[in-house]
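First comes one chain, alone, set out as structure tokens in the form predicted alone.
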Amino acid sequence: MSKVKAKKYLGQHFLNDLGIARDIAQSLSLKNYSKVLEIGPGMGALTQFLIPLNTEIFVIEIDKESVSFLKKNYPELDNHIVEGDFLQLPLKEFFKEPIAIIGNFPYNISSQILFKAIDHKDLIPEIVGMFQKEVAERVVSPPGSKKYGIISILLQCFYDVEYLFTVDETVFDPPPKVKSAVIRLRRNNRDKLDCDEKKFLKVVKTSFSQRRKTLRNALKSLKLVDEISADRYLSLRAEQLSVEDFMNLTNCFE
């Protein structure tokens, strides 16, 4: 088998810049954790760097091809291919230690991705990955950008996240239609938030259902408890608060 071909329905888009590569690899900080799950290695462009790094290297594919293609030509990987889907893959089963994630996410399930390591933030210590830029730019937006969304938050309240660089469509197999990004990841040092979690969430939602409103009347179907307390930020629109501010008015919600 001497090339694995790109399936759409898989969202695969094979990276052919080795360079790009190398450098999605020497992103990783290999700080805090012994053990690297790549998502979706294709044809191994990203593995192969991976490989001889100080660390015990795990892949995870969910297109047979692509697990045929790296058994025979990654034998270094031994035992260390999983053939499944991420999104299923019953992490803390797997792994009993931290794990840091990498990978040319496929576009479709990358939010899923991040969604899925929210949920194993203490498993995860860090992820570097390739995104759709819009993505990419959403995850790491700042409070008072345009861009700034759910995700953004959702994420910043437990990584600390970096954008590395772009990377444009020509450098993939087939390319895609969008320019991409690769950022990372970085575990903090908040445990839990300052506030309920359920109740975090649902504040963070409703808020950003009605962006363009102000938060007093985005948040209307909502029971203030400490209005005087919930006052500094009622009169501000979602996109303008941090994480802290958030954590802040959700505890002034019933």
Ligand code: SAH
The other form holds:
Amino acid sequence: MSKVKAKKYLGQHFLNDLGIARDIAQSLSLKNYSKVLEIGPGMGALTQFLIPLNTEIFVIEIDKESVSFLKKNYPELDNHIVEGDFLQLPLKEFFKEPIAIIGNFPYNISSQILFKAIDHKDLIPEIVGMFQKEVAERVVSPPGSKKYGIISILLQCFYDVEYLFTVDETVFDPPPKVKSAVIRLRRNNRDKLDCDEKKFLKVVKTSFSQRRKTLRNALKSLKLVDEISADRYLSLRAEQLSVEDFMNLTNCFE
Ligand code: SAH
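What I would like now is the form predicted in complex with this ligand, since the data block earlier showed the form predicted alone; can you produce it?
Next comes the full complex, this chain leading.
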């Protein structure tokens, strides 16, 4: 069967370095789960290294042509191929047990994939994936860096994050304009935040919306009820606060 023709609007950049595909597959820890969902398998560059692992592999692919290719070339996937949009997939209905997520992700929806993962954090013990390098760096960035921001904090609340390796444009067909990187996120043991989640989100978002200002200025619109405890943070800027600091700070507001 002929190859799938890459469609730009689906973010299709097929990986043609099998060594890298194998390295991504082997980055799964396989701890605390026995099912894996690959998002966007395309022609199966990565899938072929997932099939031999000692887990049950599901794939979700939006592109009909890729789905036909997979059905023909990987008959062992059998009824584990879902044709559709990962962002629309009702994960909790589909999967009743923990499921890891893996993929050379379509870059146009990579942040949305991560936000969906946060919403299903107790179903998803691990995420291994290829992202645009810049997105990968933001996810794993520690406090104090320019790259540290909302997405770093929201993920690091519930996941331990690791930058695994950088991947060159040249190993994709067609090559993307930017470099890529593979990262791993593993669920930490925090069940919930030590503060109200909605308020936390508001404090974090408001703090970073004016990230060059001190928090005293950036958070002017919110009502402070514990000035004494907040004092140690207010002369700092958002990027200087850890997840724990933001939880403490959240508890200082109404
Ligand atoms: N994993 C393959 C393909 C990567 S390209 C490889 O490494 O070669 C990204 C893939 O994601 C494409 O196959 C594209 O069709 C698929 N895709 C794009 N948007 C999607 C979505 N919303 N849900 C599921 N798959 C999607």
